[in-house]
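This document starts with one chain, in the form predicted on its own, laid out as structure tokens.
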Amino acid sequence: MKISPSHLFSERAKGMKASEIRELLKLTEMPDIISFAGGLPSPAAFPVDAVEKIVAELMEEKGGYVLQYGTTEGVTALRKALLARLRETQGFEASMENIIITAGSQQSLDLVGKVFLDPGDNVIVGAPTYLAATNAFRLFQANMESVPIEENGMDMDYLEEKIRQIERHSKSIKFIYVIPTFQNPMGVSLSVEGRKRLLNIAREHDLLILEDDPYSELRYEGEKLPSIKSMDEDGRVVYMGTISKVLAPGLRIAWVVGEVDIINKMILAKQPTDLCTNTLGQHIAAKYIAEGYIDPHIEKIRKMYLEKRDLMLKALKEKMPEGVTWTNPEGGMFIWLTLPEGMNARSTLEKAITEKVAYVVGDAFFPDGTGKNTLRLNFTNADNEKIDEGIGRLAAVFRREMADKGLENI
């Protein structure tokens, strides 16, 4: 008889649960489903020809080197290329000792948890916020304290009061986690004034800010916003970036920029996990950036995603019943829908799937499980001709649900 090892699991393992988005993606892999669920780039955006050329050159020039183990902190050529690019695009200076390459942003979040979090520590996050971030922090038995996300980003008045409330109970706050530009899941951005105030609040209460920035280069309209890191004068911003949205997620290349003591601890925390990030992928990314491929490619995908965003916004405006509202993002990958009070996006999802269309339920992005009448749509992955059809299917599901609940005249 096989043993059941469940009694041997650590307390940390007992608290693990599957990501709702990852589980939903299994379902939406069915070919007849129109999926607005996963935060996926379009496969048509991947620079296959350029990557093929770069790989061939790497194999010819130094195949034995790029297929070897690398250092934990990352390939030197990639870190140099990224630091130069961050100086140009994000407006801050950093040295080689300030950057570590990770296996995607998810590993960055995991390393932050390993380095900073003890059981019972408080982390301040948005409501809603990126689901996989709260899953990562919860793995280290942290407590999520949430602050509402509004049209212009995190509510700073609420944040200040929340911090004072926690401090009155003499509890530890380790950091504030924010996605300031084209936030996942809402698609909104924190204003310049909000960024400055966030830094001042963190300074006053001696807190770190974890700035997660996967989307800022996917701007389709409006004024560019400065990174919070570029305003940081005392090293309290830990900046995370990735090439997943502007090159290819399959390379699993991301980075963290922070003070030397923080990066050194992350290096030590990473070594027992994987020794080093995918070396070949790092060399591909380094060559892609250093040889000037990336900027023309980003311009190409901006145009591609702008068209997709506009198609979805147009379909929402034309097809959604009165009472359904949504955000109008200037960039990124997501549109956030709010259904009338009394509706439940989770139960409605089951009906949407029977109509062969899928989304992510909004309550998954709220640490306290609220937001029952909200949902997230991804506009970058679906084929253009499927966007209108998929929104039409969703609108029909919502209209029927509203009629059943007597909400059709809202």
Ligand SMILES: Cc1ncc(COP(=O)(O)O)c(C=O)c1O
Given for the second form:
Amino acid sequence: MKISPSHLFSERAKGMKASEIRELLKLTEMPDIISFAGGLPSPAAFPVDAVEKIVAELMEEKGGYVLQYGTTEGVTALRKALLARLRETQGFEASMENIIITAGSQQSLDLVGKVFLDPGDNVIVGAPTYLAATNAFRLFQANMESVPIEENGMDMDYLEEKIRQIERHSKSIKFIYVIPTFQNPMGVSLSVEGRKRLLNIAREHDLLILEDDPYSELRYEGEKLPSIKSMDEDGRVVYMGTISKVLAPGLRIAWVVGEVDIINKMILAKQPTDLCTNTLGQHIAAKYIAEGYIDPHIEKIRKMYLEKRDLMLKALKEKMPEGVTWTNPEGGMFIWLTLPEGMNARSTLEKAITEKVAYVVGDAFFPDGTGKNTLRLNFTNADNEKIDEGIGRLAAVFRREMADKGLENI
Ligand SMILES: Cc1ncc(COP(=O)(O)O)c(C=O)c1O
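The structure above corresponds to the form predicted on its own; please give the structure of the form predicted together with the ligand next.
The complete assembly is shown below, putting the previous chain first.
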């Protein structure tokens, strides 16, 4: 008989739950399902030929060196290439000691948790926000305090009031976690005024801002917004970027830029996890950036994703029943749908799956479990021909459910 180890698990492990998105991603592997669920790039967006060429050149030029262990902070060539690129695309200067390479922004979130969070600490997050971030922070037994996300990003009045409220009871707010540009899951962005105000609020209450920025380079229309880090005068913004959405998530390469003390602690926190990020992947990314492949590639995928976004928005407009509303993202990967009050996106998901179409339920992104009538659609992964068909199937499911609930005339 096998032992049951559950009584041996740590308190931390006992609190772990399976991520709904990870579970849902399994659905995308089912044949003939149209999945708008995972936040996946289009497989057609991966630069296979360029990567093949770069790998061959690396083996030729550097041989086994690129297969060796590397330093925990990351390959020098990649950090240099990234600093130059961040100066150009995000408008801030940083030095080599201000940047650490991680195995994906997911690891960055985990390292931030390790370095900053004690049990019972408060973290301020959006409602809704990226589920795997709150899961990472919860692993350190932190408490999530949420602030509504609106059309122009986080509600700053609410944020100020929320901070005052928490401070009246305790002083342990560690940071405000924001995805200011093309937020996951809503696709909305924090306005320039909102960004300035956020910095002022953080300054006034002496809090850090964790700026998670996987999507800002995927802008399809509208004015570019300054990164919060570019307006940071006193080093309170910890900036996170990743190549997952603009190059390939399978390489697992991301970065954190922050004050030296923070980065040094993150290096120490990363060492026991994996010693270093995969060296070959870092060299591939370094060459991809330094040799100028990245800009034309991003240009290409912007066009590809703009077309997909427009196909989805058009299908939504044509097919969704009245009473269903959605965001109009200027970039990123997601459209956020709100069903009429009284609808439940979980029960409609079961029906959608029988119709072979999938999405992510919105309440998964709300730390307090609200948002029952909301859902997230990814528009970058499905084939163009499938988008219209998938939205049509979803619209039929929602229309039927609304009729069953007597909600069709709102
Ligand atoms: C807001 C946000 N942060 C972090 C990540 C994780 O990215 P990575 O692939 O770099 O781990 C994602 C991925 O979807 C994301 O949407």
